[in-house]
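In structure tokens, the next block holds one chain alone, the form predicted on its own.
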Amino acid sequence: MKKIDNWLKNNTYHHSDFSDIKKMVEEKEKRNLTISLCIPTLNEAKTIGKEVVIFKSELMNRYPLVDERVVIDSGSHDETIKIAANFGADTYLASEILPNLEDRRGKGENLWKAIYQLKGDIIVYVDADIKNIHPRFVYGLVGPLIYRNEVQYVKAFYDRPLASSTGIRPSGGGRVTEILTRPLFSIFFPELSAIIQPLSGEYAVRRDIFEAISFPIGYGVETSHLIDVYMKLGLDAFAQTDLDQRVHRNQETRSLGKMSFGILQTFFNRLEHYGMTTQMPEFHKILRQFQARDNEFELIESEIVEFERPPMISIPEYIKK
């Protein structure tokens, strides 16, 4: 298709692109814009000091890219909080902002709950487990949306070889967007399969965009967003940035699996919600999987139910604040 040769050519960029950060810095200032980074956890205290630290250093000390960085916890078990506030980072539980609601556990709230706590004009969001955490990560993000003021969203990719106890193998992620999301895209909103990791976790939009959006909490929430703001603005909304290599952990396939579950409920509203397609049945919220024990195969059952936020610019309190 001539449009996505097109948009492929002129809205894809390396993160070199962007790495003279003091001319960055100038060019945001001259724009008055602000950028708030935040690092949605759970559980991640191997990691999170590491890019707690070299954030703040690089981004806010070095050059004042980043206005402020914060951590939004879904309420980890081991030392996640302790660790990211003693390295320098404001840390809130999720549960914790906006109180009134009721509680959610998911990533997606989250980043929902972010445009709330946060006060920038452009969120950035970097997951917490990325072993091999550069400020790449964030200024090849940002740097489209300073300089191009027709970009509204952009996404990360990456290679993404797989940290394993036997080292890095140099193959492997990515799984789930080959297998269900770039199917699904291809059929439905082929222009959407331009975008090379559509579930990648970083990502740096406006703010006035993601106000005016929904947030399912949970696994579904990066297909919803790019939906969302191509049914709204179209294609040449989006931009994304090559960041070389993601080193991160690995995740069994059961975990994939409820992940796709998740996927598929939102990808299915979607549809519905923009008319295309009806009479869609109830879905069924349990997901049946098997494991192997000795010489039995015992049931494990998930309920996996892809609430939704409204749009953050329809609260009250937000509203007021």
Given for the second form:
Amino acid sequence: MKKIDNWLKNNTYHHSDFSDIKKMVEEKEKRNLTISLCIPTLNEAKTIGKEVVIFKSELMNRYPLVDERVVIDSGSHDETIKIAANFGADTYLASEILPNLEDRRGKGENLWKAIYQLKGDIIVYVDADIKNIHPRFVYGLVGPLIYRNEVQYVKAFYDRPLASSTGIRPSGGGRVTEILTRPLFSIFFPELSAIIQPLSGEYAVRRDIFEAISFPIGYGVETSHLIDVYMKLGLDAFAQTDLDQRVHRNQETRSLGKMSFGILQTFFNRLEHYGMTTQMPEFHKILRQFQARDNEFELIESEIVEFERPPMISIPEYIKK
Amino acid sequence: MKQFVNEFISHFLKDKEGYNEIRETLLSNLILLNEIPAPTFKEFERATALVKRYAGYEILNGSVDEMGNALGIIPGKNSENNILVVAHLDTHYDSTVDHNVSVNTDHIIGPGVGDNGLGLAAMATLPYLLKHFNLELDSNLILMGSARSLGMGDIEGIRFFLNNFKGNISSGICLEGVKLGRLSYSSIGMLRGELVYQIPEEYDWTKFSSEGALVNMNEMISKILEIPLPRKPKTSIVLGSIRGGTSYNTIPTKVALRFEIRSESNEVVDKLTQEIDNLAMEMSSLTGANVEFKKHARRKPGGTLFSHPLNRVARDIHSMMNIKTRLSPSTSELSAFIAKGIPAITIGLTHGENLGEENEQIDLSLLDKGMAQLLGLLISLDRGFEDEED
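Starting from the form predicted on its own, produce the coordinates for the form predicted together with its partner chain.
Okay, now the whole complex, with that chain kicking things off.
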């Protein structure tokens, strides 16, 4: 698809494209933008301290790119909140924000409440479980939003630290992305399959967009964002940035099963919402995947046609036999 | 001068809000530098990152030299004098070790955070601190992340710099993360060596004493420990590491022992070196194996006197902050200063635990004192010791 190729060429960045943070701050001020950083947490005591220190020092003190840095917690049992507060982050329990609403638990709840609590024109979400945190996780994502008005939503993607002897390695998302989300997008929303890691937890969005869409509170939140923004504004509203490696805890297969179950619920809800269940669209037959060759990501298209044979009992030769 | 330094330190320690931002900058430098692996001889990536940390400050000649040292100069008002602040870049950890650190409310854990991530971070934070306190030094301040410091590196980085720098270095401060209160102003005599016991391929296993390299090395260790050591001058032999063997039931054919001979007397180091050399030859002739004695590094004893103004100022600063001074000789970067006759000291910045382990830990609660100490010393070095002499 030419449109996907063009989009990949024009809307895919590397974080180093935005490493001149001073210049980016000047542009942000010229455009009169404010940027808020939200870190949703649940029991992240091992990694939260590093995140809040690095972002404050590098992106608030050294370069005033980020205007506020807020931790929204789902009710951690460890010292997540204490550590974050110790290093000066504004911390909230999700249940304390909009307390008159029924209490819901889930990462999506924290992301949604961030829109209410935070003040910025651009909101950056960064997960708290990243072991190799670096300022690029923020400046790489806000860069396209600062320089290009038409971009509304920037998604992170990563080169996964896999060993390979051939120079070519499988890339893209994790297991749930490659087994569930990418095939679903390829069938129903083929243009969205251009997003290399649709489930990554790091993204930056303009407030105008997020305040106007609904949020599943659980595992399906990222999937639903992508579908809703796509249905409103099309593929050109998106950009994606390569943030190099992201080191984090690996999830057990059972947890991935739960995640997939949540995503499927959200996906079918969205199909129903957009009237795609009563009038099923024609299923697309091209599966789009990515592989990394050295420093380049290549789009691999495979035509997969699931031809179906009738019951043998309907075959005349079988009946005569 | 003493009063000015005391007032400055008091102000530093009282301004808690200002210190929060200093701490954020220091920890950020620590995290970003410490997470880049830098085993000895492979420090380039960390050196490059250190030079990049200087961006945004008025630093001249920010560069990595041909030995791999990361350098930057903050020009002073009087450009004739140079103060050299140095922290070694390299660590004992291989690149395959997970270098990510974890930040808690009162401590940081990770490989090399104390030795020498914190020392390096403190040095990288100096440009920010001078700007923060609006301090303009008379002397040029040379910041140096020194390469090839540890083990077989044999402080090659700083030796290269001191041999080739054309200007006058008036004094030096070597930074180590641990331990706050440390004060080294002298170097002891040292020989860093390795005994490699290797059984040749064609070895006759029926020969007397053919139990394998490990057993024979054990015997050699026993003999080293039997060497009488004088109480004065203070002398020791440190057996640092032993490597050999592959499994439970295979007789090892190669074992290597790393050790250091340390003494206040150069002659004693020479004598002990000769004795270990003799032991190696004796073991070789007894067992038919090859016993090689590799000499990786050598230092001569020396340094300034206890009463030298630089040392006195360092002790005064400790005393003012109720820090117990711990005097200890050094065999690291300080030796290179001493060899060139440049007054210098090594100081520590905080307390630590599990040093040398992958879960090395440093205490954050003492960092304010550690950094105040460093700035107080720097101001004293810059402004001279005229009124310290009386």
